Amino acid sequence: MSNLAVLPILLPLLAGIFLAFIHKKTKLVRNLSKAFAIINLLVVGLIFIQVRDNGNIVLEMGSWEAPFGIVLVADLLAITLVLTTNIIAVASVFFAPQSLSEKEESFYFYTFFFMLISGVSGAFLTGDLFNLFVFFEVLLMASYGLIVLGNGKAQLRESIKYVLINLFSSMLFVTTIAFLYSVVGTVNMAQAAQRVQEVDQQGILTTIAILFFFVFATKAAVFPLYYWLPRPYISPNPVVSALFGALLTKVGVYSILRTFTLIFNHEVALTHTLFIYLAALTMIFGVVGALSTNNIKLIVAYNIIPAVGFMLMGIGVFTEVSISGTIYYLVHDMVIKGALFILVGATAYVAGTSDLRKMGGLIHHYPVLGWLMFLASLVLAGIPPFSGFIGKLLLLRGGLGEEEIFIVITALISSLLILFSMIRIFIRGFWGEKMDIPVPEREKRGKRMALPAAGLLTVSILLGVGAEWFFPTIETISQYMMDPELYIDSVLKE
């Protein structure tokens, strides 16, 4: 047993809580923010390279043995997802600055932050399904914090659908959970794989497992209920709206991803199939969202759907391959939204506007900030070499090895229809001719903004052209993820 599998958690929320007792010295804070994301990032590092070299660790909280006691996994899948969240950690605090007016960053924006940070990271390490609810409950709290974090009817009104919304899915997912203990007598996950398989009461089960993919689906906006995602997230300052992006969405895929290969695998025929025309679904009406509107920070927000209609269908193919794609197109895609929507929140401010109509020619102006644009858009859309094609050339293998032909072709046509949506933010509003001259402040400003999506998209672009070292390590999750009795057997200790 180790500690460290808690430092993730512990390290964000107590930087959290120290900075809101000196919230209204903005100088102290911001640099002392910056300093506590970069040690965080550091210390996940070192436990990543741990569980890569040494295997899992497990910490029996209290050193109540598992399943009694509360338990923290840091397995491969999950140090990576926190590694990925606090890389892009890194980056928005960086931004924040640039971002936010000295009076927002004053109001608890960096104590809210944090505690965004220490509940994703929480979700990604819990071992049992109830702490999963509590960690999802503790970054929505961060969330709601963080949304009404400014002025105007729009996002207040974007505030309450967002918190209606997830209150709703709240009391759902703890009821589920008390339904699932009623059948298996236990919420944590290792054990409730092991008696699933063991309790005769499949039909049971399935029921169970579909509510809990409700839930789940909700949270990562799969459709149908995808409807409440888009508006919620760009009415908010837009680092914001890059944690939302990157981060929120992902925490309800990889939740869907763990307990659909751990717990749920006992009617892959109904459930699995069910998953691959969803995923169908929400690619085709994602992309239709981003096609529909001229708003680009709209267009950002409604491509996060289509990318969860990705990583859904490499969990419905579910074979080795498929899950491989799953798992390197959400680090690829918590990376490149962070990016993305740090980008057209810097061209929204130097434009003046975030509509395309009223754009153009800011490519004469930051030449820069309209590359870094193009090519983010060239990395969601999957263009080789990029890490948007190594995860679709996965889920593509995957689809076809399993000859769901009519999931593949969807995915083909989607991410040629999602690199024409991005396109449009390039050629619309960086090309043309010059607009007025910026005034000079903006455009010294909106250059410092670029900065941190630079080192997003490098970050990204390394996972696409240095695939031959990642991927080994995707590959290794994958395997770990299709035998569910080595995470069993690690947190049972049989």
Given for the second form:
Amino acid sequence: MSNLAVLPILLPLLAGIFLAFIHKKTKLVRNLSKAFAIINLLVVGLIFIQVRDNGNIVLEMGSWEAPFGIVLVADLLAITLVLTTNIIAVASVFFAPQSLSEKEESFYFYTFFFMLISGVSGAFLTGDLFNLFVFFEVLLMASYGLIVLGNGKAQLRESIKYVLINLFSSMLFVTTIAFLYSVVGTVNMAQAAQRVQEVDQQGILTTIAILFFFVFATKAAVFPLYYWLPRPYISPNPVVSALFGALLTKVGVYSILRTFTLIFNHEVALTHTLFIYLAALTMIFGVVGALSTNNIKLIVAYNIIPAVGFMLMGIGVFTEVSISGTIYYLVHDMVIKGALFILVGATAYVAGTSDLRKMGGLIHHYPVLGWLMFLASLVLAGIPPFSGFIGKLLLLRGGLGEEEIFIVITALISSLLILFSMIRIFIRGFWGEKMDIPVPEREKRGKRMALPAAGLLTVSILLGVGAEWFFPTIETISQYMMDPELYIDSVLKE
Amino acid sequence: MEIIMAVLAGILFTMGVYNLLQKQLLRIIIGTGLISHGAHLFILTMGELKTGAPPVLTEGVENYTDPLPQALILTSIVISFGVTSLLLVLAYRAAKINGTDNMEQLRGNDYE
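The structure above corresponds to the form predicted on its own; please give the structure of the form predicted together with the partner chain next.
Everything in the complex follows now, all chains and molecules, and the chain you saw is the first one.
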């Protein structure tokens, strides 16, 4: 029964290994990958229902009891995020054949892809800090494989920076775990939480907490550690960009959410106040970046950063409402970033350039793509009734409840600027005089490219319109997150 | 003993960061190697250093070596080994295709 918790990690891993053996039969691999991704989504869906109805599934690997062995904890937060990850995976696997050349597909794209899904799911599910590091490495290794796929000049140049910053922050992560281990004598999250609670997070523990934040903030691209993000994210193939934009920074945000609600939640005045200031700066700098460029891919990549700011704001305010806002926004942002990267990838493909100054009038040739782009911009900016609105509403309500007026105003202004930066793509790229079709031979493929994004946008709209149905689950999660005892009890079984 | 090891790890970190800030790609990679050595040494130190004590925990034995940091290091070493070899290949390809291994010229300002 509890073995269910390992399936979201194991299934994609096995699928990835299996596909590596037959990588030259492109058509077969393509169809098998679609089948595997859908099966995986269904399995995770079933586990989600199981967790929602019956509570946490805790798996002690190799039957080593909780504080001694490695545990996988499928609680409602983790499994919700794994479910979202798999929704993105299905959309990406349908987008991949349109976006990649056959040669790139046969060079183990699907293997790396499933390894990435496996690593991300593992990072969400693990209940052990060192294991979290290992899963970070699994997903990073897969991402290194994906980012160099295609072997372009700029791509190799940017991937070096990407690998270096991640390698450096991983080493800091190991060092920080060593620090924590020397103080509390455990790497199990539940036991660490218990021991930190016993001493009321005194002395060096807050320093260690900040070190953890530094590591996760590097992965999540929080101000001032976001500078590495935009360019490596736009240099690979659009499908890889979509996966990165949707999943990788969110793992960092999840780690901050987990550690700072579960383990380091006793010095809120110091750590969480810092988060609020950094969240404000992250929003402003991210959106300034998005406004400063004419490259449509870069605009979307910069828009990852203010979204991280919004989520961090919820963690910083640290009330039940704001945490539920963070969780809602996390799910929303994974879906919409996947959709947006697919859409700009398709736009750049059909226009033959990603420079806004050289585009115009695309809507006459690609109406579906244009309107999907418009819709995605509205969802991202948080116009009601879409999902971005619900997340932002909860975050703002949380902020106002704690009288953090300045962060609320910053959030509102940056939402408006996000809308402006996105609408610019629509106005200058799609509107305007009817021109000759830029790259005629790409027309047929280009029209099919936008469809996976339509699927993701449907999910996003459902999240917004059907907030009535989803909100109780999110509320349960945030109540659960605010009471770390529940997590500790379910893992240590006291 | 722990103090000496901590200082040694600190020196490794310093040298690593110095190398990381250089322009030549190979030096940067050596820098990451030094930093990971520092981190591994640090984990070992954090589990307290003892000589002659067995790494087991049976009842009644007071003096034992903590086996967990060693298991952690082993995992971490393997990972950093893998990443470093990948980085070397990547750096070789990048330097060959871009025609330079100078980070100053690998900045890439052609997106704006």
